[in-house]
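Given as structure tokens, the chain that follows is alone and in the form predicted alone.
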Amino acid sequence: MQQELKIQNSLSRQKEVFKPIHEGRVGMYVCGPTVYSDVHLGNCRTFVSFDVIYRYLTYLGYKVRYVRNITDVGHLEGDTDIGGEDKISKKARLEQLEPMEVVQRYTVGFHDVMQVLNALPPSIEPRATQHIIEQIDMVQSILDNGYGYVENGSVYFDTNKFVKETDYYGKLSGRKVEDLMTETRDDLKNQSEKRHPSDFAIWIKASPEHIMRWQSPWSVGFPGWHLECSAMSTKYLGQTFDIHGGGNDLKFPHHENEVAQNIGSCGHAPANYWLHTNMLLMNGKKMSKSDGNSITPEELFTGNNPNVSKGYSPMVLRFFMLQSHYGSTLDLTDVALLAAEKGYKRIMEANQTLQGLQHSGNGSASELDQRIQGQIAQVHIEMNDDFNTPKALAVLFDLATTINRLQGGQDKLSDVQPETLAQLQQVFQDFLFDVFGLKDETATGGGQGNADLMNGLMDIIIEVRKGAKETKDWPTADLIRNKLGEMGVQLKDGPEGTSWTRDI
């Protein structure tokens, strides 16, 4: 019988059992970057993070909807809602740019970095400048049933009668009604139009130097920066769908804002299931590029920075990644990094041989057997515990082991059924490549079909050195281990026969 899957609710605080709304689909809305700098590495383990949890829904079977979004207006400096100048129109503004010139170069970056970190594109990326007239639409919705008013040109949600009305506002964020209310915002411009502090801009009147500016029936202005996702998460995945996502720094106010916008417009709140990643630290800091702890990911994959050693590769970087649960903090260090290095290298070693073990009996259903396959389920129930990879990793690292052992002949082969054998033999490669999405960079060139090449290769290399050693040729034999040697493959003799390794 299946394992549940389990998910960790932001909303309920609680592990709650996964059901979706429609049985067999999956819909899942995750915040995108604002496009106006070069990607950070904290964004870029949110998204690998929610690549790994789109990647696991798959391989249960859902069709899944990935909805992505760029946002590229409305952002403003200090992710105030009226306060601050928008940082795409601020970024043009600096480099005598036009602002679709900035989006461009820094989505095409972004993008250039998912690809690297080997992240499935979303199945739909919107735009926020795409859905202005949603974005309208769903301004007017929220005036038409009362939770929204007309200053001067903006619009703003009446979070006041929103808290009298219903019971949603700080039930995400966990954050008291009471201090929510009471917060006050002096800083921001324009904070006297506001029928009370905590209310929010939903459309912004533009000011005459401001230069993303569309009509509207209020003011020649743009959408507030938590309009967005208000809007295209209901365009693409309907008024409530299943899984919300981003990370951990924008329940408050960007995420708790949505829900209000979304209940104020349609009446539904718009997710079932809140899912938040937790910061990547640095030094057991949070990164700073003033004090100098900090890293871009072009930095981390070259070694162009003090806070690192070397270069690391960016499956290093993401198998690093999977070692810590999405939820939990994630310290990132130069030892931490050679850490992951090793195991990273430890496990592409173990299913490389894992892949090349084959029966030369039948076998059987001994304890060894039967351990195999508890393992086997274990890394199931691990993923179906709220995604746990860090755990699931350390049942294949166990299973590594075992592997070894068969191949070194401290376990046998005979021990072990055939169909347990293919059973262990797919899940590896399900696991390490479609679920944790990693590709076998300790092949020449990297990737999976070059990989296939290189082992192709070595089977062959490996068949002249055992003709070699059958006929005594021990010149011949030594001559092929060395200079396989001197080009860092190291071969191995086995019970089992030859197997090989390469260093990173």
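Rigid core here is just the name for the largest C-alpha set that superposes within 1.5 Å across the two forms. Numbering follows the first chain given and starts at 1. These figures come from a predicted structure and were not determined experimentally. First, how it differs from the form predicted in complex with adenosine monophosphate (AMP).
Residue 267 shows a C-alpha shift below 2 Å between these two forms [criterion: core-superposed Cα displacement of 2 Å]. Comparing the forms between these two forms, the C-alpha position of residue 98 differs by less than 2 angstroms, with the core used for superposition. Comparing the forms between these two forms on their rigid core, the Cα displacement of residue 487 reaches 2 Å or more.
Now show the form predicted in complex with adenosine monophosphate (AMP), given that the preceding structure was the form predicted alone.
If you are looking for partners or other molecules, they are not here, because only the chain is given.
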């Protein structure tokens, strides 16, 4: 069953066969949140996408070291590299808090949301402020290698020199070097300190009012935003590692500058594969807090937002996200969420039915059996094709139809080999729960137990109705059928006895 995993690499713009540097092990770095306010659902989409990637790599048997940082310093307003105010400092100033109080509050909030969405914690979650020494060392290496210069206590990366000596700048973002080199950002202060408009700050001298500041050989200041990811990925994953991820809005300047810093400091590009998630939109427009087009997880769960007609559960949200490929945009609308809610319920109920199916022990390698086996393989093929969750889910939905037919008696378990049924039960459990990271919110008493209970109760009800029919107690037999029908459970009398199905 093991096929090759293929990944869309932003660096080559090609789908490539994934070959880890060390056999059986994967190092993956994902840019984490800037903890100056509540995460919005756009952020969640990126982290849920990487959670599924992490889970699938683990499912394939890799030992994954997953590093996702917390940005708690250096990310300036407007995503600029100088001139803007630090996002965390600004929040601290506005709310009269210590910067670390801001960081603590929103880091805890972020973790809570990740837990509710059933996203696994990363193996290491380093914070920028705890790696100032590593960042200062990296700035020093860049200076030693001649790719940086000091101006009035700040240190800048010399993009002009980098472009002349390497062919890396612009490679990841696909921007033309000439455009990058002529781009000016007149809106920013301190531009005059740069030798070239496209140079970017790697150490910034703190102005007197700036509260987050550290000693360095060049000034009392703070690191540039891009630097933390270069320094922390190198520290925990080595100079070159397997996968670097983030939202595609980070490709430029953040990731492009990260590559420049890594090569400028140690001569190696950081990652072999760059994965970028696409943006979550709301009603067709990028979800972004600064544009006011955003919704928090809490608002979605409670329905307390004008963009939704009611609250949706965390697993419906997760399922909604799985229904699109991480590389495509995803538009959050009330209609799409309602559809996701139905789909989620249908797949969970199919799984409950499946886990309750019991094989008598005799089954043939029929056409149906072959088809089920082919679909089981297909689920893996789709996931190996750049983690294609929507297509893998579509196969599970096809299988759900078969499961309901088996339950309803339209298809016969005697046409399915016991091993095939066991494999099918396993693949649903593995993919729904371990790989897609869903939880069964439809089962009050917990997945398998609930399905067993339902099957047991239906056996008793069918037995009672059989007794009524045998004594010609038609009113009771009809009452049972009608009441079950009102609850969406249909009885079907056949030569082999009575079977039941549930409306989906």
